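First, one chain by itself in structure tokens, the form predicted alone.
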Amino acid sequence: MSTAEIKQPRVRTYALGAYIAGVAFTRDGETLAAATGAGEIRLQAVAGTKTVKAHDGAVLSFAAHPDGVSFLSGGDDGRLVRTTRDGETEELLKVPGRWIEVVGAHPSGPFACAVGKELRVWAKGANAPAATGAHPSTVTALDFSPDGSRVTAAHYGGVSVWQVAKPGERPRTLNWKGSHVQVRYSPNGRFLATATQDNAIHVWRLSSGQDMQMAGYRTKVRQLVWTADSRWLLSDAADCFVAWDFSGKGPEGQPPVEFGFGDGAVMTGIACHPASPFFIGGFENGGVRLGDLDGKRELVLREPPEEDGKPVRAIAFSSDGWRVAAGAEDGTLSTFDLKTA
């Protein structure tokens, strides 16, 4: 796959009428789901479109379920809900008076959500969650290790790494000052990256605990992505694609690779191709671009609207890497068919 193969992807746009909190595909790529601020899950498949009212309020967090055919959503109604591709819903957790703003899952089976200062963790096959101990502050993000054996929570002062099978045991802690708002493992399990409130990225080498800081972003970093080979780490919050090289000795003392400056708009969402060094960036003005890290070039997939373009926040690739979905704050859902270009 190269940008030369993608000259004019087929684009479809839909107006969902409310902020899009997340997008995800089923594992086979046949169904796309988009979660909205109106508490709805929009399901799109070849057979047709269905809208499900999953929450009595807004969806705040969203992820594909480990079973590959359903989706997890957390809401401001204090509920964690599983929605199947057929539109059936199941309440997995209810915590009245709380918001479920963080949810995550691992393809091997476990999944988790944050409830205030705690994680609720479902081990593979579990019908009910186990609770971790309280963190120093509200949990702002979570991620599973590549093998699914550990779940890591981001919070003020760093991260806490818990064993999925033994959530009651003391976690490993990795400390760094300030608030951490996102966390992502490298696919090879060697690094753990967080986004901080200080317009920066912080990374730990898990073998030694040694850490490093990459700063200078224009706004607060909210999303982090790694290439499948773990070589490159990218994020939103810049006006171009910014890639840090973790091969060899890593990025310490080295500048990042930067390309695709486009019209100067700041990136507000990013997703990585599941196998190749390609990225989809969504921007504050509603534009969407594809970045080719090998060729250090970009391709405009959608020009920003002429007036009142809203930030693109939610982006996802299908598992085969040929379909992309992007959701914006104004409820615009766009799909891009790269293979038929």
Given for the second form:
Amino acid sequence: MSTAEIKQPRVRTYALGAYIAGVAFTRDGETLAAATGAGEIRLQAVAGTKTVKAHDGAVLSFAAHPDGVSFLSGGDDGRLVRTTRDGETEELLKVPGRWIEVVGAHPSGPFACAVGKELRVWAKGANAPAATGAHPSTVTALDFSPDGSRVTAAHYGGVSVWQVAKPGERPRTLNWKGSHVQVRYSPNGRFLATATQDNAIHVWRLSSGQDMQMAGYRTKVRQLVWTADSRWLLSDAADCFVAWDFSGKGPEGQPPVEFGFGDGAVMTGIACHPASPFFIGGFENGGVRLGDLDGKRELVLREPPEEDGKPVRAIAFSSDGWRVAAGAEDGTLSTFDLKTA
Amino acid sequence: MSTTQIPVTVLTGYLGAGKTTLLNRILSENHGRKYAVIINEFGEVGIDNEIVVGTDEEIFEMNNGCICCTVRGDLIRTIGGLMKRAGKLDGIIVETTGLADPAPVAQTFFTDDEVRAKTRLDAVVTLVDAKHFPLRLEDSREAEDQVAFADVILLNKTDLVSPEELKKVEARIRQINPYAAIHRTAKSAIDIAKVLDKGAFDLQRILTLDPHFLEGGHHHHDHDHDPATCTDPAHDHSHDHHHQDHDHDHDHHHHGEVNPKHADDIFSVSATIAGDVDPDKFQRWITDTLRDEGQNILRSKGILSVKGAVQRYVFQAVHMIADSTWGQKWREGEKRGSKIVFIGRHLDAAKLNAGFEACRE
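Please could you give me the other form, the form predicted together with the partner chain, since above is the form predicted alone?
Below: every chain and molecule of the assembly, starting with the one above.
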């Protein structure tokens, strides 16, 4: 894929009326789901669109289920719900008085959510979750290792790496002062990146535990993405695409590659193409742009609205890389079909 | 800009001061507004129709080298979650535990981007139990901090004390925080307009809580001091400049035991300049002062007259986090002056006064 192939992406927008907390596709790419602050899951396919009320309050966290045909949503009603592409819902967990703010899954089968300071982990095929021990603070993010054998929780003071098969065993901890709010493994499993409260990114080399810090972001980093080849790490929170090169000796002492300086707006959401170094950035003013790292250029997919555009936070690629969905705080859902040439 | 930001009222007060009663009053009143309440202790908050969220207090240090820069991680998360909900919120009320330090709560609203974009700290409202406050001061640093941080103080349970006791406790509060608005209440009964939407952290409205901020000053200069107070040169200085001194100093004369004198008591220091300040000198001085003394300075506020400027220059800070802007215009023929107030511990009043004096235009 190259930007030359993308001539005139077909753009559609929908008003969902409430904060879009997450977007995801089924594995076949045919159904797009968007979860909102009204507790609804909108399921959109060629055959038609269906909206399911899955939560009493707001959806706070959202992910594709490992089965590839359903979705996981956590809400401020204390429930974790599975919604199929046909609109059937199933309650997987209910913890009254708690918020389910973090959910994550691995395509090989396991998934997990955070309940306060603990994780609840469903091993592949498990009907009931197992609880990890408590972390030093409320869990703010989780990610599975690329092989699906580990699940890592971000919290105050660092991250904890648990074994999916033995959540009762003591975790490996990687410590760095401050509050960690996001965590993402590199696809080759060699690096673990976190975003911290103080507008920085922290990265550990997992073999040695050696770590590095990347600072200077305009705001707090919320989303981290690695390219499929594990060479580049990008994030939101700057006014352009900022890419750190992890090939060779890594990014230490090297400036990042920066490209796609647009209108000065700060990026509030980012997703990476499943195979190529292409990125979709969503911006604080409602704009959406595609970034092409090889060509060091960008393509505007959606101009920000003339006034009152709201931050675009939830972005996802379909697994074939040709469809993109972007959800904004004001409920604007945009879909981009890149394959129109 | 502030019109789209949701006002946040922070409710503090030692255990048993009446926070839950006040909260229930606010929420049960037929005001037609939608509030979300964040509570750290599960009391008998029994409200249908309102959003009540319980969180565990999580104090996070920032990694930016500023040691007193702590924030409340639980508030950052909870406010982020509330912003996802469908439907408009008219306000957020944060009820802290009786032992909570108000500083990280306040600092959260100045340091986190997302919280700052969506909400604004409206005021810190502190409930004080008129009967037990003197005891609380003996055994808890938090009770004193909560009063020092307050923009609005509800001197509650006034029905349980004699008028003399009430006068004494109010004088003690004034000694810690001379500029908060004090309302005497029984059973937390108060017009909610006096508690909500005060704009205490809005620099444009800094005078609304204390319209006499620039007045007072020197006319109490010559009255008596409690001998105990005078042993502390810092206290001596601070008292010289308060307009509230008269009452409480007299009290101390007759009831010296009301003012247990500890080395780490909170007190305030104010300094005035009859005319203009040099804005560059002031900026350098206040930056250095907050950097060096920001741990001891809980809150500070200033209103300055700058030569040739038609507007007041207003300033405020919570520990080291400062904010300043141009405020209301000076009226035609109005007597212009500059004043700054610090509330904190171990303040060197002589040094602060000299430093401010050196900013004179």
